[in-house]
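A single chain comes next, written as structure tokens; it is the form predicted alone.
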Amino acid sequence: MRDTFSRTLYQVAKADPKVCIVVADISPAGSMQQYREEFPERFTNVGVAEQAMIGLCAGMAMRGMKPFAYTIATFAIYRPFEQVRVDLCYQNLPVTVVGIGGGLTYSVLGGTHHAQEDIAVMSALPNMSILAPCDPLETEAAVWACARHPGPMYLRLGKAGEPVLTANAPEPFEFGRARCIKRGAGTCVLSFGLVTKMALELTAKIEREQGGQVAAYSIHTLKPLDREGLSRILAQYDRVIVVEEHSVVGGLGQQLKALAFESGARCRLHAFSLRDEFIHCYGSHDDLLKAHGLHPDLLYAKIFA
């Protein structure tokens, strides 16, 4: 995703010349090489000052430009919260806060560097949308809906290597939309970001173990959500799954469970997320992910239980 978001980013610089970027120590990965000596006056690394950088990036969007702002996605929201809230969504600009790692990506370096309560405290903030891509073609569309949108956008990335998910989506990527990504009847899975990868896992596992076809989609738009679309789902299919990285306050699962209320839905409803806790386990991804009670087999066995 990483990778995608500069070569996309450097197709919609030389498409318009008021998009620019502002990191803040860190760098888009080697692929961000061809945009710096492009466009090297709309490139600008603040170094260790994310205040200044979204600060920056609100100057530049009240002169007319379309900045995004990056770093990874702790320091990216949580630092300069105040400067994001006030400077960028109380006059409503088009910035775009640029978060690599949400979630659990970042694995080893620990609490400090988890955005597992990212999308909660971004959706609280007025004039704030938020996407979440689940691979880097979503990643693609994403990066171009984020320079076309007119207001503040939380646009949370994974890292690097991440597998293409969508290539056979029977739906297209529409902002502000659920997207099918795969067919089915009777139930389906819901997920965004990057574990999207295990909610597919999971889906494969129902239809060896249950049998038929389960569908699953994308809500790579968190704010604003589709609730007509997730209201559809709702009353289309007799079990409804979600499988997300976040924590069980403020995320998707909550909020489907209340539209599922507000909606009168009748389906099966099972919401899988990130515990209300910081974690000390230290390994891979996958380690933390299943020690949060993420993992195919554990879902599966809760859901059949």
The other form holds:
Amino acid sequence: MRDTFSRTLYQVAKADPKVCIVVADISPAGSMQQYREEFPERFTNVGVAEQAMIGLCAGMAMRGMKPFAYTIATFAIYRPFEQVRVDLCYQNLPVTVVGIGGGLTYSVLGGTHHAQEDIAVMSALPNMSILAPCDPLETEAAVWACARHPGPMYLRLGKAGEPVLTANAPEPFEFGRARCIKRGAGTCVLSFGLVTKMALELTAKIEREQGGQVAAYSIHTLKPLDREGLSRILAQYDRVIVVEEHSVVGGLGQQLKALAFESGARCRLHAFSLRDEFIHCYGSHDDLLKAHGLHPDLLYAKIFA
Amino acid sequence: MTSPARGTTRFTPSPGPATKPPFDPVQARTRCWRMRKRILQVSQKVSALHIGGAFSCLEIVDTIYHGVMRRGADGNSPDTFILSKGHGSMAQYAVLEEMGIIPPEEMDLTCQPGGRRATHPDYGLPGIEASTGSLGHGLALAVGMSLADGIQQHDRLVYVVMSDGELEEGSVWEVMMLAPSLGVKNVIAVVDLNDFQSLGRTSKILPNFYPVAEKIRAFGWEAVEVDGHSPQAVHDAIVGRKGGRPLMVVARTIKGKGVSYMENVPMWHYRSPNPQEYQQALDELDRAHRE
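Would you mind giving the form predicted in complex with the partner chain, to go alongside the form predicted alone above?
Below is the entire complex, every chain and molecule, led by the chain shown above.
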């Protein structure tokens, strides 16, 4: 995703001279080379100074530019939270805050580097929009969407080496729309970001064990949430499953439950999220997800218990 | 009157050749006398107008608008003013009213139902280039603007008025460190050094913070110290800058300047005078002006 981001940013910057990037001593080094060679004046490294990163981006946006602020997710939004709230959201400026390593991606780096409540925190801010693409192809589309967006955006990305999941998706990426990435009937799985890979493994397991075709959706736009599309999904399927790499507090699962109540949905709804805990457990990304209860076998057992 | 819209900047929309206006310190003093009385008048309807901090930075704000910001042929300026110490908004509103940017009827509705001017300035309203009120934001916005001006090859200056208490915010020092390193030259900050913050004298709360100018210089800025209630001194410090790096003017001021019982009394950071106090303040200002 990092490489896709910088490749796409290069294309976007080539097409639009107002696009620029401000990083806080974290940069997709190798893949930014072409960008930095061609647009050196539009690359700024502020050093380890995230408040300045956001404030500078706001000032640049006030002069008509379309800045991307870039660093590790926790440092991109938590450290300079008030700059994000006041400078970007209150003033409603077109700045994209790119958070690398959303969720538990930086597994072994520990809790200081895990952004497991970022969607909830950013969702609470008026004017903020949130995108969490599930694979490199969606990342490319998301970066273009960010550059076109008229207000503040939080772009939650993974790290590197994510597989392509949406090459054969029946629907195109569209900002603000729940996207069907695999057709099915009866049961569907909703997800966003990296853990969509696990959601697709879960659909495969359900198909193997229970037969039929299980649908899958990428809810890449977490804000504004596609309430209409999600209400349709809640009405259309008998069983709706959410798999999210985000705290149970204020994530997709909780919001979908509220929507199900409001829309009078009759389906069975299972939501699987990260626990509301700092778990102090180390290992691979998958190990940490499993420690939070997110693993295809564990999910399957809970759904069909 | 148009409704507030994001990015509305009534005062500085025109890049291009523009010249500095002539500066008359006598007129500046007369304006400041008039504006202090006007602010006191508005305070009679608002309980927490933050007069103290407005009176300490009034000459600074007036001098920047009237004395140094360049005007284009159409009266617009390519330069930008940010009141980073947003609680001093009454100083900015009074200047904007004098300039005809805020109509008197709107000024009368400050902090009132049906009005749109709050104790802290809101981005998008005519004359307001940034939403401030939380300290430690304005300098970063200014440096970002200046970076963008460099990229877009626009000749624009950004003026920022900050408070001394604001210098305690870590975000200020991130930008202090950065701005000269990034080659930013066109930011001119003025610190309203009134030596007061909410809980008392800044020099008592943080004695090691002084002297201030030397710390600013150590970060690569040009820094000068002046009497912040002398329009001429503020004007000369800005106009006489060496250039090539950002400038920070450390302007020594008196909180509540001009009204004896307000001067250096922390309560007047936010309080508004009662009718009797109001009359006394007007009398004092008139007497001082006649002398």
